[in-house]
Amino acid sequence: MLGSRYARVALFLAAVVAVQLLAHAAEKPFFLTQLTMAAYYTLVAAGLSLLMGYAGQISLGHAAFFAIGGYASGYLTTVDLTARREGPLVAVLARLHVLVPHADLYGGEALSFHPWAAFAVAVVLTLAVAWLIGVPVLKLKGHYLAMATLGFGTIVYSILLASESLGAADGLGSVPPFPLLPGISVGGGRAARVANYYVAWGLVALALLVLSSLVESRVGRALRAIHGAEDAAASMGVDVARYKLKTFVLSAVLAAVGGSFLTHFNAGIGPAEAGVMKSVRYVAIVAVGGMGSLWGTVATSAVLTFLSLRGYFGTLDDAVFGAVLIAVMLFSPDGVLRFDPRGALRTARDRLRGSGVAG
């Protein structure tokens, strides 16, 4: 198990490399950037994928958490607290760098938080607010869980919207790149473009490998016992609220952590990250890619998201998007890494005889 679990990472970053090269070779670096941003997304989607794929549970609100991790570093790394420089909390972060000086738009000085420091603070801000709605909302099921967590979505979205703050309707923009080494920073110019990439699919490989660690372990087969059957997996012992819990906090820190980075990436984040579509497309994604397969979700987030950024179906990217959808559950319900090309159309049309389409 241990070995195949790093085999498999291994020739995914193998397939990330030559994707960067197959890149570079057809003189289009342009491709990087869209597949920095795909990578970030692709963080909610695993995230997403063990919430629902072996925990059972539905959210409909991770796009949310998304926002709240980039408003939350962008916000910090762009408020101007100069005026408030001789607060004892101020001066106190100041002296541990935790705030730093920097030009603003003006030529002035500003102080804000440092952009890790930032970071930092959206990861645990995330974590509290997912444990606080976690709590009671994971103690519904099936449809009545989904409607309450895409009103906590809602919720967010309308509250990013209205916030003049936080930029209203324009979102915050002017946001501090990452600094990992001299010279190269998240979402630092053309310059950084290749270790930006490496860095986002970085994140992903480090995600899956913790992710399939998880789904190997024994909270592994805690949690598909509890999607199998809650009340039988309560009965033998396990402490279903507990895990349940704890794998949504897991996941909405995952869709925090991409939240964050892209924000930094692209210098700026909008109050659309927080819409529902965007929280009905990452369940999609997991339902196109697998419910029970983390590399499937992956490999159906990056194609898809690839594609949506890139623009290729215009105003009917949601329309390609719906009829992938479809197809999927007709001819491979379990997932596109498990498509049955003898059982895809036997099972297709069973279920239209079912239906009492065909014949």
The other form holds:
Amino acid sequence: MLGSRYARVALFLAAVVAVQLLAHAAEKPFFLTQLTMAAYYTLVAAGLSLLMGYAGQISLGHAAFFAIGGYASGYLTTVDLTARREGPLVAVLARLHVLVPHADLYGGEALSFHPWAAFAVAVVLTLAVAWLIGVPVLKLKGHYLAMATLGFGTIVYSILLASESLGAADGLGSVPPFPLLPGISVGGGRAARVANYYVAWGLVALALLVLSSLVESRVGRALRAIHGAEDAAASMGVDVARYKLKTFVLSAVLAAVGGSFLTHFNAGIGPAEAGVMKSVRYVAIVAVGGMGSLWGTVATSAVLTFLSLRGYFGTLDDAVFGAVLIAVMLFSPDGVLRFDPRGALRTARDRLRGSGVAG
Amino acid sequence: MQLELVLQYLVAGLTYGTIYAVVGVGFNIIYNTTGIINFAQGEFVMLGGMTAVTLHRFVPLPLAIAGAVAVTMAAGALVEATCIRWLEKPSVLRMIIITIGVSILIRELALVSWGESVRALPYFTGNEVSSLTLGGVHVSPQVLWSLATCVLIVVFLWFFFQHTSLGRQMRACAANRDAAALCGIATKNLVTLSFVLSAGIGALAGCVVSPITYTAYNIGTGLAIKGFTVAILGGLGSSMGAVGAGFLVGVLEAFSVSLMPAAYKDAISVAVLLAILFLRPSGLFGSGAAARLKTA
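Target state, the form predicted together with the partner chain; input state, the form predicted on its own:
Below is the entire complex, every chain and molecule, led by the chain shown above.
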């Protein structure tokens, strides 16, 4: 088990390298920009895959967590605290280098949070919000859980849209790069394209390693038991509520990490990231990849998100996701990778025969 | 606040409440026969309004509305026939995702065919400025049209479910689908009928309120959330409850505008939804039986 997990991650990393070399050989290095963005969206999908596929809980609000992470990072790294320099808290934070001076849009000097500090705040904030929302919401099932998370998503979206300090409909801009390690920073620019590509997919590999070891552990077995039969799992001593909540919070934090990194990479974020359609896309990706299949979800997410970001679907972008969603759920509810054409044909034939007798 | 202002807000709330009530009733009709919450319910309202606006270019208003209702009913039947009918005991998660997919497809089709512009039917009687004065409050005649339509829909549904054979069959199907099938009731056709019915009343309401609330390709999701709130608040499955809850949510929203920025108006109904789900899942008027389905 242990060997196969590392082998898979190694295979995954090999694929990542292969794609980069392919893009280089095909002289399409600009593809890497969309592939990098796709990686950050893939983090959301991977977390959601754990929640939907293993714990069996739907969330139509994960775009909101992505946006909370992104906005927290974006806001804290661009807000100017120079005017409050004399305040005790600001002074201490500046002394600790949590606040750093940088050049603002107009060439003047601004005092804002260091990206690492902002990132920490983004993660903690998302953790807190997910926890607060998760405790009551995860008591709900099925339709009610779907609507409640959808409602949460729309609240976050309308708050972002209405908040002047968060840029309202324009969102946040001129977010500085994230100096991850000396020499490597997450941000735009042609020179750093390859490095950013590897940072993004390296992060995905790390997340996959954590998630797949979780899935193959005691926790994963408990989650599968919850999905299969909640009451039975509870009667066997599985603390259902706690496992659900932890999975929910973990997937929310993964979404926030993706949001935070992408905001630095794109140097900005807009309220559309929190939109209902975004949440539905993540659900669609998990559905296509096969619920409960982390690797399928990652593959689907990489392909679909890349195609969408490159604009191959044109104005039908959302419609494609809708159609794919319906088709997969109708014909192969376990994901396209587990599509069984002979079984589908057999059922279709039985149906036709059955309805012929009834009609 | 002056009394007149309060009454004015009340009237505005009732107008919006009409549409929430009808969407809530639409949820109930389908839920009762199938146990499915149709996430595309709001799209039926949009489809009705938009189709009527287009038809009105060629035919007089009553015909345009009748045509729009017919088209939307056909769309409802199509959705059921292609996506619901032939599935054998699908899981709830699967049904949620399918109806969400349907709602996106309808919305995107509307975007392609009608564009992003906001549309409205003309006022049925009078125009934007004409108003009746009732007890010191200025009421647009269109508000009375909406309220009357809502009453008409409820009375029709009551008559249909209580006093027609088809309605009784649908109630039997709601109570126990297998038993109904054993009694020779064609349950699958009744499911189609429930989609047709629910699409039809949604479209009708969409036409009647469109002069006041306007319609655009993307109003569906918001309406679905509010309609669902209303259905839960009124007790899932209860049409009368949904109507009462619809007016309640509409009025709450209208008054919220006087207290906080209009941008937060939409958050009100979601807050109500969450509060109800957590505190009293059976709804204000509902029984405990339905509530057991929702929580562990």
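None of the values given here were measured: they were computed from a predicted structure. Residue numbers count along the first chain shown, from 1. Basically, rigid core = biggest C-alpha set you can superpose within 1.5 Å across the two forms.
**Student:** After a core superposition, would you say F321 shifts its C-alpha by at least 2 Å between these two forms?
**Tutor:** Superposed on the core, F321 moves its C-alpha 2 Å or more between these two forms.
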